[in-house]
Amino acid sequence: MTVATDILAIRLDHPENLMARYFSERYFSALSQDDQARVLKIIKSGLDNPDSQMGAYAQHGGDYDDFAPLLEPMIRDYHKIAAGQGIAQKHDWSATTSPCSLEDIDEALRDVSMRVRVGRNVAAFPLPGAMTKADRIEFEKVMIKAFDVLKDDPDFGGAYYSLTPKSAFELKGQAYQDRVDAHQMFKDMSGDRYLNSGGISSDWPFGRGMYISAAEDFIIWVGEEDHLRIMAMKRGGDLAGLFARLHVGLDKFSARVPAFAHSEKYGYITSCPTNLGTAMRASLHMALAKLTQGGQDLEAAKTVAQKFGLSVRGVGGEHSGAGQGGIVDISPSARLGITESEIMHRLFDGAKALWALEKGA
């Protein structure tokens, strides 16, 4: 059996697997042996897990340019960018200083759970899938130095907790689980078959950890799917305030670490092509009891939300169900070809539209 034969079988049985959909045997065969080996590492997750949607994880920042004939069609398909249409990522946080409050939709939305995060990778290191154990430990040391400075900031001061065994900042046992249960820390990655195949969860738990502000509303994950996941989270209704909190904290932190991997075409470089662009996911929890049939069926809500450029998933993440009262997680689907400010307004406008349907249903 050849790689091409295996991929053809996946293409037939799992047409949603974008790696299999766009893999070209002619292109692959024309590559040097070294480049073929690089491609096989990139697509290993999609080969091992035919039910993957993307089926690929970049291993190095340069992979998107070096293997554009394979990866660009996948990127265009996922991000809904037509062939021939230019790709150029712009960034704009300016509108996050303007009022954007969920209370203006309905007083009942003045106290919802909101979160916005961005992924970042430091250009001087391989992406997580290609990092060695030594890379992961060294990267964490670089981040700890940056956190030592951030700790003294009056608005973002806090503490760093490491999962690296015997670290001076080690977090383990029930203390770790408490942070996971509070949705502040990421779960054990070693059991994730997709991340395992992509090399991203290798050497768990070395080089992993989290920084959290004293107010527990600004968090930086170290060593998850990307080098860094930087987020702001709070309960309330002030979306603009949430985005502004992230933006200010991101700027302060960015000034203290090596340059992030970025391209004019794809924006911030991420391990998974689904996160290219702003590398941002902004979400809030809404109780959509009627649209989810009392929380029993998310499919109707998902179908409706797509019309507004939103994704719907359960409160426990992908593949989870709605919470009590039909609470679901809604977020704009787009990452690439949309600015940070546009994401905020798409979330607000989409929430307004879904709420109107919910109250009128």
The other form holds:
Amino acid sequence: MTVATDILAIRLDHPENLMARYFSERYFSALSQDDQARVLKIIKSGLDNPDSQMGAYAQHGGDYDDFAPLLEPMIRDYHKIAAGQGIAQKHDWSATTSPCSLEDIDEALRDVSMRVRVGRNVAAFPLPGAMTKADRIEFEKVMIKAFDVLKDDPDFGGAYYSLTPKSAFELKGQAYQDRVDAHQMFKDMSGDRYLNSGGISSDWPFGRGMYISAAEDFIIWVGEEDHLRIMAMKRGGDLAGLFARLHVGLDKFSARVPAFAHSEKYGYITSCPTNLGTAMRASLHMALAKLTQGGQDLEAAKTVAQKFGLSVRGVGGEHSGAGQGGIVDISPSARLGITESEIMHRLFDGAKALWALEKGA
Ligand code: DAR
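Output block for the form predicted in complex with D-arginine, input the form predicted on its own:
First the chain shown before, then all remaining chains and molecules of the complex.
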């Protein structure tokens, strides 16, 4: 069997696998040996895991341009950007400066769990899938130094916890598990078959860790699917306040970190093509007992939410089920071709529409 026949089989059995859908044997066979080896690393996750949605992880920031004939059609399909439409990511956080509260939808939404995160990768290092153990350890050292700017800040003071064995900041055992159970620290990546195939979980747990503010409402993951995942979380209804917290902390930290991988076309460069652009995922938990048949049927809620540009997943992250009383995690699907402000407004408008349906308005 050749790669091409393997992919053809996947294309037939798993039409949702975008790598298989757009892989071209003619294009691949015309590449140099070195470039063929590069492409095989990029698409390995989609080959090993036919049920993949995207089926590819970039290994180097330049992959998206170097292999555009394969990757761009996948990106356009996923992000719903038509073939003739230009791709030029813009950034705009201005909406975070004006009030936007879920309580304006309903008083009952005054105490909602909200989270917004962005992914960032430092251009001077390979993307996580191609990092060596030495790269991962060195990267963590650079980040530990950069965290001093947050530790010394009255609004973002906190501490760094490392998963690197024998680190001066080591977090392990039950203390680690407690942080995972509190949805603050990421779980053992070596259990994720997609990340394993993409090389992203290699050398686990070396070079991994998290910075967390004393208020536990601002967290930076080091060495997860992207070099950095910078996130703000809070309970309440103040969506603009949540975004503003992230924006302020992100700017403070970014000023001390080497340049991020970024392009005019794709915005912030990420491991997974699904995160390109803003690399932002903004979400909130909402009890949709009626729309989820008491939490038993996420699919029904997903279908309804799609009309408002929203994705629905369980409260335990990707591939998890609804929580007690039909509590689900809703978030705008778009990352690329949309600004940070538009994502915030889409989340607000989508939540308003879903709430109205849930309440039978
Ligand atoms: N398993 C990969 C991931 C898709 C999107 N989720 C991410 N990036 N965490 C797939 O191609 O299905």
